[in-house]
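Only one chain comes next, encoded as structure tokens, the form predicted on its own.
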Amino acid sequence: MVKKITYKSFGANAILIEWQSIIDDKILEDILLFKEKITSTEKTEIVDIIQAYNSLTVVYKNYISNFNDEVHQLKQVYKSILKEGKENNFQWEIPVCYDVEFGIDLEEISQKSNLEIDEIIQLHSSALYKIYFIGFLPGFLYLGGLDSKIYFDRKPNPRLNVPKGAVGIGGKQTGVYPNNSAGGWNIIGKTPVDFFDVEKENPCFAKAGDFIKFKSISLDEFYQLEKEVQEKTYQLTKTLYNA
């Protein structure tokens, strides 16, 4: 059950809306529905809505002169009924090569968790992951649903350069680095798929509320798909979730 949400001033031109501080599907659904309702109002004074695990930050074009009035309007929007149906959610299949050439932390995870590398790969690739939000980097999806057997703490000293496409585990989460970046997650594989392409109308194909299913592929398949991605002939596989 979604408990009471709170509204706080967040700088001169933003309002922070917070839910209970837990990772929960019901809370995510409430956040996404509220975000859709705010977006549907088409209020020109709102220039951005930033979503996280337990919050929405509503950013206004100008200084908020009356905080209480703005909060009252947001509460009315929250109570309203969305005129159009909710957006469809999709399940995306993401090919991942877990070969140790890319999965440079697999052996360490195996030793410390007493799991065979094949078991780690099976646990990671068999789960269905929900996208909670996008952040840290453009196209970086925060995924929930990791099997507790392969929870693994972030590295105490982050690497300065994690390659684009690296698939990592950070604590209770898993995700894919959309670009070369510094990062402290444990790297277990790599995907050839572009998670953020600035040349596309929609640079990131997925959205919060969608699902990710990883598919284990060989090194040969990885390089073949990488070639297709570079030649822009690769087509992602997606299905309507709960269709």
Second form
Amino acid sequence: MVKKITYKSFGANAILIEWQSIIDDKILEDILLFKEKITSTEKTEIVDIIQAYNSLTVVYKNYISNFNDEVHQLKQVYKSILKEGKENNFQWEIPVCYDVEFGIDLEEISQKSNLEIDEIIQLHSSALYKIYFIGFLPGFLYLGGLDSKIYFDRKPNPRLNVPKGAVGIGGKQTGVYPNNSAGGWNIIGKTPVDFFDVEKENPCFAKAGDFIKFKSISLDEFYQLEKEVQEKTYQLTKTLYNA
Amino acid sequence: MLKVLKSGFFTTIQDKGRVGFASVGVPISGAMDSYSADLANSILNNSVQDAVIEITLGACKFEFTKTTTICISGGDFSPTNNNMPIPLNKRILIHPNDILSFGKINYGIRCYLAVNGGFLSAKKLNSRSFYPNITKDFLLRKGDFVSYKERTHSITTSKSSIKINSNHFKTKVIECYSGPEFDLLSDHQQKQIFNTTFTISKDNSRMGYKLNEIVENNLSQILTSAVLTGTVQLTPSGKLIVLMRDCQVTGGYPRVLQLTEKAMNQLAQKTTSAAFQFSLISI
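Having looked at the form predicted on its own, could you now put up the form predicted in complex with the partner chain?
Starting with the chain above, the whole complex follows.
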């Protein structure tokens, strides 16, 4: 596939780099590799890089005085070869309790879809989800890989308070609320895992390009793990992912 | 220490924000009107990184426990120290037990209280800017204490005063660049955006300002992509949202305009029902 990349100015101190407007693993790979190359140049005038499905936005400290020069430099970086090896990607196992106590929308979506609650849980917890990027809220992962049988439209009226750890389905997406927040997704379970810990140097354990696998746990296991998370003795299970 | 006697409408601690954490979804935050915050810091010879208190529409009261100097810049809410009026944009000597209050609103909607050496609330991810779930508090409340360093040396008062360009508060022209999806708009839609006088809806906060007027919109949503402070999104209803300092790092609505830094600071001094027009400038 020929990867057509365009460069646009985005305000006075950012450059938006765009790929074809589709959600695609090959595009994600290309974006993440480009991002790593830019990061490895350690250019101090670049203060942030915002990555999403089909774009990278490079934010500069100061006004970009010559857009064409900067684009030329970025194109050189794109063509360059990453000196150090590519960063490792991991598969993270996330325990989720799908009990109706937490999965408050399970009964409703089960009735609407003619799928048994157990089937919904089975479909949700057997898939491998790829992390495309983190956005919306600190520590909120945009995941790809939801089974089309369990696409459920967002609720017409968002809830004002979805609890931290709630696992939801919104249209073709699934995800975990990293903190209490308003939200319109169908809630199917809850995880005791912390997706955003501001006290850590790296506040979110996962990164774009990693994978998530949900594991169904009982209510008892949930409360046990919740206690371990609070006492900071809980260790997430991760395995090296070889693409 | 600074003790909050009365919290006001929305009082927070802000600095230059959290740059560099977009990859974990953390908003930048920082002073809404960074021009005024920088001015207050520079009058005190502070670093521009020093944290200030952002006061929205006055109505708050503070007590100081240690000697220092302060400076207030931005909106004019008739500040007084021990009931004596004090000027904006000047160094003010503060003694223990002094009480600073804000009263009548003359102009602007946000002012900045800077203190010699900056306010020293907890730093999280390289910034003291308040943000829910990142800093412990997201608002200053009555009874809160904020620490600062004691400075006992006398201040050199200068007679020179700083002339503030009143245009910063009064302008009805908000300058912007075209945004990434601007070219997808028809000529008619583009003209409509620049010929309409927009007003700020009551749905306005540090995250974003929703505008009241409707722009014809037949654009589809985009694949979720980066948004920046000052990005103007066109929502499916045809209403525009101007993203402000606490905005999320990504969004799915077409990004039709991008405010200049100056325009963001000017808009930050406007609130519900204020009217303005967008004016396109080239990069």
